[in-house]
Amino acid sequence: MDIENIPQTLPRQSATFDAYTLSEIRRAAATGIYDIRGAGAKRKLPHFDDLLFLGASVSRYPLEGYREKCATDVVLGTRFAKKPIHLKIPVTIAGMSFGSLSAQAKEALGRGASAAGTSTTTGDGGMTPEERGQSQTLVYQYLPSRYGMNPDDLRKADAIEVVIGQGAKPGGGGMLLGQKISDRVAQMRNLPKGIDQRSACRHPDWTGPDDLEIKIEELREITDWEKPIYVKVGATRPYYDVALAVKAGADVVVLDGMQGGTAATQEVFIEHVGIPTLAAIRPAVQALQDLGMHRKVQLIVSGGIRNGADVAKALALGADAVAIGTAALVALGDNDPALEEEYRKLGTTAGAYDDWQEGLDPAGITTQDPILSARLDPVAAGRRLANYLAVLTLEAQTIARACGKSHLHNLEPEDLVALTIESAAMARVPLAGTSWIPGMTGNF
């Protein structure tokens, strides 16, 4: 047999041990430490792209372009707060801390949100004067770490968000490495400068929902019952978590799916803990409906919101508003291809940079380096964010009008179909071209 003339087969890589997995095994073997990074889950998950809207035709009557009104406003905190928040659009800015982000980035978020008529959120580590000064509506996060927390800042805020969990790491705490703990960050958080810090994974003064109810009452007393109290949970057991948050007295529930980002935590946590945003919404809405509290306690959904279609789909599934984090950072200038040469020097590429914990961000967003952070112009960056928020709103309005809706909140599950069995089961809408909802009885 002429061995040289035998046809050669192509090398075949394992689907289980793919190139990335092999590189992670080699990295772990070489270093003996787990990998940490920022951002959210990168694996492919059922998401809003797996849903489609059923626009109006003969059986439905659409609204005419921009000539007929389609309202976008939302009121948050109507249950108990004396001063609910009235926003022009149902897209808010999620909590991202000063420490993980530069002061310039926090200021830009406030500027952009205010220009669009929506709210921004402090994140772990306290409230900065730049953020409060440029945020027309500011939500103060009350986290397990209590970093930077004081009653005066609670009173300065327009709402308080009690953070139980985060989509990227439900049940775990975040990290802030020493290189990002500058003099200012150390002073605000009462930490030693330059020493790695890990946030607590649970609040130190309660062990369950009964204690949460007591804490919410305490926060209401401190703020004279003026401020709406949010409770934020990472998506794991959304039905029970939302129900317990409501029974504990929350005005608003924030539900964060596993596509939601983080400043830094373990890679294995980001990719293997929690459930997709799409899978979390309907159980959360069901809990509110079963308690007779849907639309009375508002639901904010976050985790992977990118465009106006995502906004419209989340609202159609029963949310009152959405929150964006990663997309807002991209709007500010994160992962800009114009910085490709600098990203390559860091061993990555534009669009994939996620080592936010290192504090070397060439865009000046996820850093405390004074030279790098000075690159970000908060006025120009805030303008870009405002433009992006305007586009999200216009896109959602366009879809709502096509479905014949005069308000974004009039969108409903009946307006949706799914492209895959998985997304149909998660969103509890029919598979396209059928009336079948997987897992639901009485379908065919």
Given for the second form:
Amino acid sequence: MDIENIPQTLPRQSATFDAYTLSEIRRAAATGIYDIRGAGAKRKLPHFDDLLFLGASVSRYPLEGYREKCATDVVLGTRFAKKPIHLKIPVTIAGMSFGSLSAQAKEALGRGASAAGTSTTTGDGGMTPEERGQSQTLVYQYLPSRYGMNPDDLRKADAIEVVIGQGAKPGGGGMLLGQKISDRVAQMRNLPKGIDQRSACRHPDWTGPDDLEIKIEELREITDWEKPIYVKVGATRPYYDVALAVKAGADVVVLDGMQGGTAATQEVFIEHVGIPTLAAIRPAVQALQDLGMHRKVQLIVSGGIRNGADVAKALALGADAVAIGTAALVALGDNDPALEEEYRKLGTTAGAYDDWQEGLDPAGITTQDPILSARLDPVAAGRRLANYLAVLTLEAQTIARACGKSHLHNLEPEDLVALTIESAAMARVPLAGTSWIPGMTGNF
Amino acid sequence: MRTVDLAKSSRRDLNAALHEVQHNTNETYWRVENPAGQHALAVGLDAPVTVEIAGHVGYYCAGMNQQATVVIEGNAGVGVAENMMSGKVHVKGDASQSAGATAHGGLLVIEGNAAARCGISMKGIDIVVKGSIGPMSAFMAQSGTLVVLGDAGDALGDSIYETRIFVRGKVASLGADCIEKEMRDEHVLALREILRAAGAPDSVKAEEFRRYGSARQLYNFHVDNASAY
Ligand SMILES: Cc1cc2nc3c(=O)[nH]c(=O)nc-3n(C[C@H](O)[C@H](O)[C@H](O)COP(=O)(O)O)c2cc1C
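Since the one above is the form predicted on its own, can you give the form predicted together with its partner chain too?
Up next: the whole complex, starting with the chain shown before.
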């Protein structure tokens, strides 16, 4: 044998121990602390991209794109609230805390949402005057930590959202690391400056659906039954959680899938707990239908909504509206390639920057640093968000008209097919070109 | 004086009427008959009125109170005076779990005992329990003062921040990062003030209490504390 000339195999990287996994093992070995980051699940998951609309043809006819109306408005909180919320578009801005976001970013979200005729939402840490002032319709989150929670703000809100969980971390509490606790954040939360703030994972004065019902009654009594009360859950067991939220008296259920963003959570939690948005919608809608409450208790879906097609698909599967977090931040200017040089200095690259907990965001969005946050012009950023919301709406309308619908809410599962068996099973629509809904009907 | 009989009118009527009271009201004294353990009574008040409730109440009585004085002539259910901002809530009997939870201000006085999680996540309120308190009290308590004339259950002050705790009797056990601290003159003076406000008998001396608070070891995450998180 010619030892010199034995052909060599190519160096082979392991699919199991891939480069990212190896880097995480080394990081863990060096620090002894789990990895914390912002944003949602980054792994590839069955998602709205796996669905397609059928569009109209001979058997159904479309609406004329530029002439015939396709309405987009939505009313939330019709079940019990004296003053339901009427939004022009079915895309809302999700709850993101002041603390995790700069005051400028919160103001920009309010401005953009108001210009587009939709609502924005407070977050862990309470309501700031900037966001109340700039938000035509503001939803006030009621969270386990109750940071900054006070009845004056509750009464100023247009709706109240009882947060039980988030898609990025169902069953988890929150974390705001000391770097982001400025004087103002510390004062609003009634804690010393510079310490790591943990937010509890359970509410301090109730546990379980029977107590939740009483808690909701209390909130209604305090606000004289005026305001819609939402209940937000992370997607895990959506059928039961939605049914129990309805039983507890919710006007609106917010369902957040595992792709949903977070300000800061353990990586292992973000990637391994909860189910994808796509898998959560049908069981949630089923629960509403089984209780005779579909469209009476409204369903808001979030987690990975990026474009008008996603909006239209979520609505077709039975949601009344969607909420966006990550995409709204990107519209404001988050992860902009124009800042690449600065992302490099932070050891990352535009598009991948997710160490929001560190408070060093060069875009001035996920930071409390006065110099960095001053970089974000709330007026210009708000304009970008309003533009983006307009595009989401126009895109969803384009699809709805093609399916012959005069209102986005007339989209239905029958307008959809799936590209993969997984997504067909999860969305309960047939695999494209077949009548097969795995686990339900038809033949392959 | 205005009397509302809950055997005849609804909770909604009561709360709505209490919300309508203006800050410069003459109707400063209210009496509520036949509460029958109803939930969410006298919640969201924001006026300097006194509301006496003649009997037991359910969950969240006097929740989010501002300015008002609410007297409960019986036992209180879960979360009495939860998230109170100011004013005073006085429970003549015992209180269930999470009394004074997350409250930012005001004074909560419980003549009897309070169950588990008394003062959980408290954010500035003063709580005086003349009997004993249950386990996990002052969990993640942020600020304010918790005073207990009797004993405290297990895991007192777990993950506590800056709340001060004074206990006259026995403490079954302390929670993570909660330690006994020296009782200095300033603490005796402050405690005396709170005891007076709560109407504690003169026989109860501030010097008899022990002080507990945060060791501040868990304030910033450190791997060597992992077992305590
Ligand atoms: C920076 C940031 C902060 C957030 N803060 C909160 C919060 O305080 N309360 C909450 O319920 N959800 C919070 N969320 C989750 C959002 O409300 C929402 O569920 C999620 O962002 C939706 O998914 P998407 O990011 O894919 O659009 C936060 C998300 C982000 C990105």
